[in-house]
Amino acid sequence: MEELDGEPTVTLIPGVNSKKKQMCFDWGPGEMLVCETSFNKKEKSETEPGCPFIYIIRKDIDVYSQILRKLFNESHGIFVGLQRIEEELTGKSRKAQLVRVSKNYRSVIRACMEEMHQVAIAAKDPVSGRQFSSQVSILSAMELIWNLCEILFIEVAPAGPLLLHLLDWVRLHVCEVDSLLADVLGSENPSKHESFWKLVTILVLQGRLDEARQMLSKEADASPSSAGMCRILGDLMRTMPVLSPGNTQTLTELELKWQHWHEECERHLQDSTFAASPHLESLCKIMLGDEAALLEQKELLNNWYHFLVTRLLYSHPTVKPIDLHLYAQSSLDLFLGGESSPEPLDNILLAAFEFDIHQVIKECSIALSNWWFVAHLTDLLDHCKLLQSHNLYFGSNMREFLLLEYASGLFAHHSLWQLGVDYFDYCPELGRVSLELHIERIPLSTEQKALKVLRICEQRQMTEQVRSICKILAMKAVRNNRLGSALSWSIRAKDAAFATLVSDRFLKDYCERGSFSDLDLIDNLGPAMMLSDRLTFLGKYREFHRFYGEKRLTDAASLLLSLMTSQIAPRSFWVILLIDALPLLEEKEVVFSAEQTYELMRCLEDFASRRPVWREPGVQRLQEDVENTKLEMLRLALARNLGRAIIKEGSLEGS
């Protein structure tokens, strides 16, 4: 895409001078922090107050707006059908479904429109009812364009029906008059009604001529001289030739019609018909086409495409869209007359009516303080295959782009990230690195809310940034102790040094507690227990007790046997093992045999070899004391036991 045609607006940001001070930002994915500095000061004895603030630049406001975020809601159930109904559709149902979503997409800004003009009638602070104002004419010029782009490049009405739709077009736009015809139909006498004629005038201008006749009965009943005019005026826009959407005849025939009627009407004017009525003269004028008498009625007409739509109806009934620009053109000339310059909005419809779509697209990004337009505009024009050439140079085409604007934006939000997760699948090229990126700087705040970025990148086999979700969790879990939770974070991050972490923590506990905590959770490791060796020793060691209360004491024996003698055990447990095969070796029944009593005394002068010798009296030493007496005992207890077992093995040998 083209540079901006213009300078950037400037932020003002309240209680920071960036004149006398340094300001140093930071850059993030849809806001930028800013604050002052002390960097280069010149005048280091002069102290003035900074600001002492750190402010946040947000680029998408819009999400905050609570009527917007309907808009946001709304419309991404209908991006996200269109996009699943694509490849289903073919030839003309294609474009009558196409044509369907845009009008879908139209609905839902005009009753957030709507919504949004009830609360600024509403609002109690003149600022508020301003802003909410403001944003009212915003969209409403957004379903302006939209409806535009929708007849020119979507439903692609061709010559004769293209003015029915531009017709329909300001009709929709241009609402007034509806309040005025009620208003005036409403008094006792609506011929003398003080906007009698203005009402009728409007009437002409859009077209409704059928509505503008009855007006005009109402006011050859009450005023008996001006009867006749006003019936032959009737005539005329009863019989003006329009192409009715069921209407066969040819766009030929309508022309010869129209020319006939165009020359009644001139003849009319020309017999001084109206004369003795400067009112009916004056819409008959208006008929025939007459630049200056439409001109005249700049204050009704509004703005200067009803002014293209009603010099069209009266004076180039079969215009193709290809020379539409050229009319479009010369009215806004015509219409401004050199006194003001076009706005924004004026330029958007220009490039519209010359079928400029990247302009259209260009301008609106521009004017437009969000990428909702555009992205959903862009996508729907991708659909209809109009953008198809338009490719940009940093590697994404232009819908591409649009969309990973608009869900970048989508992102700066708690919740509706949510909807930017579809957007950013919906983009082939970019969209995956474009979420990996994003998603791994949404703040966790809750478990719940973790949970919900987990399943999204579970789904999408994105297995870095599940791992690191979990570990964020488990690290989370650690730091508020509760272990059960960080072990199964851990697990499920498949990240074996963090088990170890909080394996030993579990062990820790067990140590001081003399019991294990989330025994559900460890009792149902399964495989998962292989992740790491401690996670292993973890799972087995509290197999063993379980096997111990279950009175399995042969299973029990040889579990812990094995513990010993695989090192996986860290070596600060080996002591705890040691001394909890004493209730084992104290038993009536012999439960270790030799071999397994000879493996102890090995595994207990190993241990007994490699412990510290505390030189210095104290705590330490103490505990070595006791710890020295428990191996004393356990010595004897594993001396009896064996003679125990080879009096036990003899005997069976013998028998």
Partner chain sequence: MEDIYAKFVSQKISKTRWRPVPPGSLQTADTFAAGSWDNEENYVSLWSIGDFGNLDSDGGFEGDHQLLCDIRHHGDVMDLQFFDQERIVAASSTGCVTVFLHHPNNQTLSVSQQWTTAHYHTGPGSPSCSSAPCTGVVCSNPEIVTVGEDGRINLFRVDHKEAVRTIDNADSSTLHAVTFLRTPEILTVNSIGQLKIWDFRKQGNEPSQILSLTGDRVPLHCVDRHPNQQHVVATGGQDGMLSIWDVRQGTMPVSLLKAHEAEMWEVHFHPSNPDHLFTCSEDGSLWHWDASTDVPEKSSLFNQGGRNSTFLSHSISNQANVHQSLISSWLSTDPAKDRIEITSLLPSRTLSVNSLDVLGPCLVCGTDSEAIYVTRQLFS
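Positions refer to the first chain, counted from 1. Quick caveat: nothing in here was measured; it's all calculated off a predicted structure. The term rigid core refers to the maximal set of C-alpha atoms that superpose within 1.5 Å between the two forms. Compared with the form predicted in complex with its partner chain:
After superposition on the rigid core, the Cα atom of A212 is displaced by less than 2 Å between the two forms.
Core-aligned CA deviation for Q567 between the two forms: 2 Å or greater.
Put the two forms on the same core and the Cα of H376 is off by less than 2 Å between the two forms.
Based on the form predicted alone presented above, generate the structure block for the form predicted in complex with its partner chain.
Below you will find a single chain and nothing else.
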């Protein structure tokens, strides 16, 4: 076992006092049942009434958020799409596709965050408002981490473009500046606005030098005294060499140009060009990457990773990915300055800068309240072929482990279980068996829902589950007196035993009522009739009735006989079949041939000889008498029919 990464959190269950009472619990998929027991150390359980509740404890509560449901549903589509990306795609096109998938995931997170933000603002009571706000900050942190991982692990930006990506990353996540910009520009005299210098500083910190230059020109227009200085600084901003995507210049060229520019900035500072304006001087220092000057703007930088990116922009614009972690660690130390300790988010980002994917995923798993994030991120990184070397000492690999956790959480939900199916599908090792275990526990409230579950099982050839679902439905139908439905379900499950049971019920009903129910089904059994002998008998016996009704007497007679001779009819039914023969024997025309009559007689004697002997007197005795009378009548009728048949056959042969 690895050691624990932190103390497990304690969850208090309201209404349960674990100090007074012993508790018992049971694990379920994604849930736990907890209740108080009446075990007591001091044997005085009678005096206190026990707790009448069983508590369900869910660990993945985010699954129950209305807004996050959209995240789960929308990302499900992206996930399935990602699994279908052809493996043959290699190199650039594959990478482009993976980056697109990553961006899709992020846009779903953002959409969700925006909606959560709207709800948080609109929330009427402060408690739920706070809850939504904290969800917003969690989502925003998720997006921040994902975006960084996208740059470092998926995009794998080389030195040069790397910094541009990081700048975009910071700009996207420190977005107060836009409202400030609108505010300042909207005022009557922008350069006299109280936040003017704050705005310019932020723009420079974020490397938005064009916009900063425009602001400076406004200042120059307003105060002629500083116009010259503003122009010089503006020129410095304009001439700062940057890598543009379309440009073909090499990194060394850029470095060389940048070095010249840097020296020029330094010269201006040494010449005290901006001495008259502390604002402009501090901007110049920032553009020189001066750490002290940057740290002075701590408030505007907000956080250490902004500090890191700004520092890199103005001191190491061509930083290599491999060196990132050095700067990251020192930026974090400098920024916090020993005043506070890093938070989980800081550790996650730092781990990303160190290219330690496993640490990122581990820290995220601990810090975040749901499996959605780690499951999807890990899966995506796995598709980038970044996780192959890592195997867990339990379960299968990490991707599969996290996907299974996430999908189990979905299956614990009353409605989201359908999404879970696809996640299990893409877990090659344990997905199938997990799905089998979970799918059987889906409550089947309506046939329509059952059909959906059945379809899932049938598509995956899960015959055992298909049988069990059909059986459940058949049982339900029997309980509800819906024999037709029950028979349909047992036919679908190819469950011969159950079909026999239902057929017996039909035959019993027939014996009691003298007529068949559910003719629309029995008359249309078709090949399904072969499922069980009893069902075949039911179908054929009904066919006999139909022949008789249609006055096809010879067909009816031979069918009736074959039901007995083929041993398909249950013994208990023979007496009914024999009595059914009576009207046929009494017909004016001879229906049974002599040979058939002999066979009928054999059947009759066979039946009579095997009849159980009643030992007890009473009702059964009476019944036996009735039966005996019937059999006597039959014998008589058979004898008469035999005579008529012999005469008829004899005369036919003679003529």
